[in-house]
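In the form predicted alone, a lone chain appears below as structure tokens.
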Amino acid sequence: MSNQSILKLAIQKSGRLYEDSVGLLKSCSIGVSNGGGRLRTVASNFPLEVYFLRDDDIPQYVEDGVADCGIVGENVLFEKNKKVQIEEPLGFGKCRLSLAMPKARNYEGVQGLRGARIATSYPHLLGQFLKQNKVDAEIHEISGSVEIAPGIGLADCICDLVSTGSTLISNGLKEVEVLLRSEAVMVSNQHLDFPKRQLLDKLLFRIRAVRKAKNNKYILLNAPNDRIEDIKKILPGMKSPTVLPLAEPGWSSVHSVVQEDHFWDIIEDLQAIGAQGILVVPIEKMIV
């Protein structure tokens, strides 16, 4: 197989995005692996060749077309600013870019920040924050650790990323400005040919065809045919429920598609107007 026919694809080698990117990949039917440490692996069912990169590096490559896309958090992202197209978020690696300081000391908003040293990993984006708030302090950039620099005395405050919050709270820090949420997101290379572009739509569409599903729950239910129309005011599904008579005169059984934000929510409802013999099955693939 050329390479012309091949996508390139960068993912994180190791860390918070590796497990759910390798996941994501073989949810839509496309097997990797990087065993023995191996940096690029070829795809056996699907024409893409994955490199296993440092996050930080992954923007870079994807800029300089050495690989066509990769799947990098949005912090990363926006923090080494190149340009690439961001083609679709992934709904994993959620964090938030957040300051923080020590739980002793009062916050007094954005302005109280003037003349702070501020210990980071991420001075640009940092430095845009302070630059919109017209803030001026003191950026210290660290590779890493950044939650001990107020307790050795680098730092008054840091900006760092939060996921629980555990971190700060064990460095008897308390959060209080959320810079950016972020997620991990498909970016691709903005000159893109044409057959690279076709293979990363179809890549994309498995993707979405994934996440669909895992927003989605099938559902079964019986009820009695005086009350089915009330019932498709709540299951609206794809397009319509499927309704299907029952050996029981009377009586039907309705297949939908529910969303798992509103899921709870509607089982209450449909069990409050009679519904019966409720089963939710997980969707594994969702083409719409």
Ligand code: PRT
Given for the second form:
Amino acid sequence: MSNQSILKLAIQKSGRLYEDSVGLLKSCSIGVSNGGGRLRTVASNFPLEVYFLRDDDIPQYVEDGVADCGIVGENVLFEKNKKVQIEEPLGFGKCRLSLAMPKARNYEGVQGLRGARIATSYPHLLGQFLKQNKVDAEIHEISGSVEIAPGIGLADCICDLVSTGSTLISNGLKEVEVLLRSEAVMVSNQHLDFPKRQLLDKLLFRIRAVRKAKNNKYILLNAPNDRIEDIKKILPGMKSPTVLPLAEPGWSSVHSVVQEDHFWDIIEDLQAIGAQGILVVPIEKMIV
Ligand code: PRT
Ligand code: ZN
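Form predicted alone done, so how does the form predicted in complex with the named molecule look?
Below is the whole assembly, all chains and molecules, this chain first.
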């Protein structure tokens, strides 16, 4: 019975996804400590057991049901090609899997890759891409430091992860083709029993509330009463904005929620129609 009442989550043991994975749980009020490099730990404040693994192993563990769910990059997930369910994008670990070649070389499109030697840690995804484009090329699988392969004469080009692009630049390479855009996702075993499914849904509910809150801001401003109607049009709010009278006659305070993406445009519009004393505050959790 106790087996069924705890959800087993696999996250990266250390590396680029570790901090954000633990941070996400923390923002859902779930505490995790990996003290002493342990393989697993029981989280506080949620029936959750956390397994710390290499990211490459996470899809297999989840497919086999050793872990019920896991946090892993789509790049690894699609490369490993395991049978797991994608539950939710998590908005971190963003990168792209790209083809790059020495910057002095002329890129003649995908067809120009015919016969090329391409170094990569992603043979499956690269193979798929070449097949889709009906291009025969040599795939050289290497596990690390792929970006140095052209410089040492091991390959003509590479297929590797890129985020800022600075690794490519410092190795004299240019990005010529994007194969995949990736971010960390929550994946789950395809055969979760009902109690575990319920626990995972509860965890996903919290994750969505936290992520939604991050993408939104709470805004407060003062405005003359004759401008309120115009301001309402700019600030839709979750239902509609809250309007409260100020002590000063003829003035009101307006409260609403705005999306981070539209934020600066909205502020400019609000100032233009007479809003004053604009305050913007972060939202911790948002349940809609
Ligand atoms: O030990 P373990 O196997 O768990 O870790 P790892 O070394 O395989 O992975 P790690 O920690 O490097 O990355 C984990 C995951 O982070 C990846 O699978 C991606 O989903 C995601 N991610 C996001 C990245 C990058 N951005 C990234 N830039 N993973 C690797 N890189 C590398 C890339 O390979 C290249 O060497 O960073 C370099 C390029 O970075 P820029 O910024 O110079 O372009
Ligand atoms: Zn790895």
